[in-house]
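Heads up, the chain below is alone and in the form predicted on its own; it's given as structure tokens.
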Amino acid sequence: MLLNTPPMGWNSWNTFGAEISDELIRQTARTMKEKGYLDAGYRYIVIDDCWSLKERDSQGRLVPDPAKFPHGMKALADYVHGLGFRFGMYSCAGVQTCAGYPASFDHEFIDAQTFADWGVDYLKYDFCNFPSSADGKNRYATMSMALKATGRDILFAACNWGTDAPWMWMKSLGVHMYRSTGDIQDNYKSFTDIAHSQLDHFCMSGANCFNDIDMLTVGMYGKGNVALGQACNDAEYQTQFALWCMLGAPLMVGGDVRNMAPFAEQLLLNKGLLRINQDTEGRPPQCVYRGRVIHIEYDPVDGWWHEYPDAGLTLFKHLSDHEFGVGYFNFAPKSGEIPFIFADAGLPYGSGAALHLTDAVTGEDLGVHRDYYHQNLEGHACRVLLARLVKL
């Protein structure tokens, strides 16, 4: 399977956890079709943990829970396929899944064939309850071979939480995307900590093997399985989605698309941000600024000058068709200026060239600029631009 752009889809875990069912998956697929998610590129509908019985059958096969999935997985996969989506499921490299269900350690080949027989197109493969005596790399290699032995194209989404630096070796095992962090929660600190932890590793992410920094929490607003801590506001959700798009991370929606707030839905379907994430060159961004944010506001104790170290980030991304993406991020709680000096992206003043800038979210034409273009942003906010080279 060739995978030139980061996978996009929906996963049940962030909102629903164990509360999953055949009808939920069908409703979600119908809603995503009706509201334009499929047309926007969200192709995978993925069932996470808690879908099976606690015991295998007499032939050693995994068994879908008949109370949750009374028609079986093949019928559900056929329904999802009939709407134009691809169907995904979950297992684990350990002896049990994270929620205590049967997992695939020493059952890789029979489980892979079971998934193929059901029509599965995507396997999320977790790392809970893994024997301390076993070798993690080898077991991911084993499942990769097991999936290929079925003869079916199945996207292999490895999820080992960053154990043993997976960005160094997952691509060589035939993996298509790899979870490089712990689980995300629906709060600002969680998603920003996750993104910051991988900034130096995205240089090794690209076509056919993408760094997966976990599923999006956009639109959850404190409701659901990973709603821990203070929920994000609209500006913070926009920052999360813009970061994932600029970094070139997989976009797996974790909110309830059947009841998505208009702002969150419009954000997830924004053509400018998706154009950056789904660019055919699949290049990671450069960090052209990573440093302090200065907030100037009178405070009777601290005075006028407030400095937030390492709170500013500017990402510059080469795109196809001689276009570029520019993302400004203010991680400070207060407003401040985020700089972009064009020379840091290889375009000094003496080049005789400039950038024609457009707001990627709104489409606003910002004109032609030379040498620099800084942004003053509110706390926790971002701005993303599309840029074209202009000869002067």
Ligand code: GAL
Second form
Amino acid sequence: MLLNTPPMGWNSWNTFGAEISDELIRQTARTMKEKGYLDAGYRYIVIDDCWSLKERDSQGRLVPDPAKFPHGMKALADYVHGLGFRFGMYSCAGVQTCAGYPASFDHEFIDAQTFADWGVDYLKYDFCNFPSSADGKNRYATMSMALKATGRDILFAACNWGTDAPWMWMKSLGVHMYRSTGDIQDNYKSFTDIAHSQLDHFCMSGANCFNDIDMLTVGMYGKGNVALGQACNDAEYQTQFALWCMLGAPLMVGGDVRNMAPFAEQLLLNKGLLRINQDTEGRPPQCVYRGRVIHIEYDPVDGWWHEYPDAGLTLFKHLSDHEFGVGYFNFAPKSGEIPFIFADAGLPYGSGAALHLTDAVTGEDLGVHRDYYHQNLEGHACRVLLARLVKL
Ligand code: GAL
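Right, the form predicted on its own is done; let's see the coordinates for the form predicted together with the named molecule.
First the chain shown before, then all remaining chains and molecules of the complex.
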């Protein structure tokens, strides 16, 4: 299976948890087709945990819960395929899934064959209830071989939450994407912590094996299965999506596409950001500035000068066709300036070349610049530009 760009799709877990059904998946697929998600590249529709009965059948096979999936999985896969999508399902390397359903430990080959028989194109493979005497790496290798033994092209999405530095070994096991972090929650701290924890690892992410920093919470606004604390606002969701795009992470929508707010829907379908995420060269960004103190301010209420270290991030990503993505992020709670001096990304003032900048989100033409282009950003906000080299 050849996978040149980060996988894109939708996953049931973030919003629906155990509340999944045949009808939900069909409605989601229809909506994603109607609203342009499929055309934008969101191709995989994935059912997460809680889809099966608690017992296997007499031949040891997993059984879809008939109350949730009365037509079985093959019929649902056919329907999803008929609309042009690929169909994803979920199991776990342990003896039970995280929600307590039967999982694939010691059943890898029979389960992989069952998924292939149903027409599954994507398997998310979790790590709960894993026997302490067993070897986790070996069991991901086993499921990888089991999927290949079916003869079907199945994207293998390993989800061991970053245990044992998966960026060092998942690629050699035939895995197509690996979850490198714990579960995302629908708040600002959760997704910024997750992204920061992986900044140094994206150099090992790329074609055929992508670092997966979990499903998006864009557009959830505190509803659903992963709400905790203060939900994000629009600017924060834009920061989440921009980070995932600049890093080249898989884009799995976790919100309810049937009821997506217009801002969130436009963000998820934004052509400029998706162009950066899906660039065929698949390069990680340079961290031009990271953790620079960008904001020092006197607060008359407490009488202190406040500094926000670790608050700014400037990313610069080489794209195909002589283009570049530039991401400015202000992680401070207050407004501040995020710098970008071109020489720090390899383009000194006297080079004879300059950057023609456009806003990646709005398409606004920002003109030609040869030295620097800084951004004043509100707290928690970001801006992403597309840059093209021009000769002076
Ligand atoms: C977690 C996993 C989540 C979700 C959940 C289902 O381990 O990280 O993404 O799949 O299990 O129970």
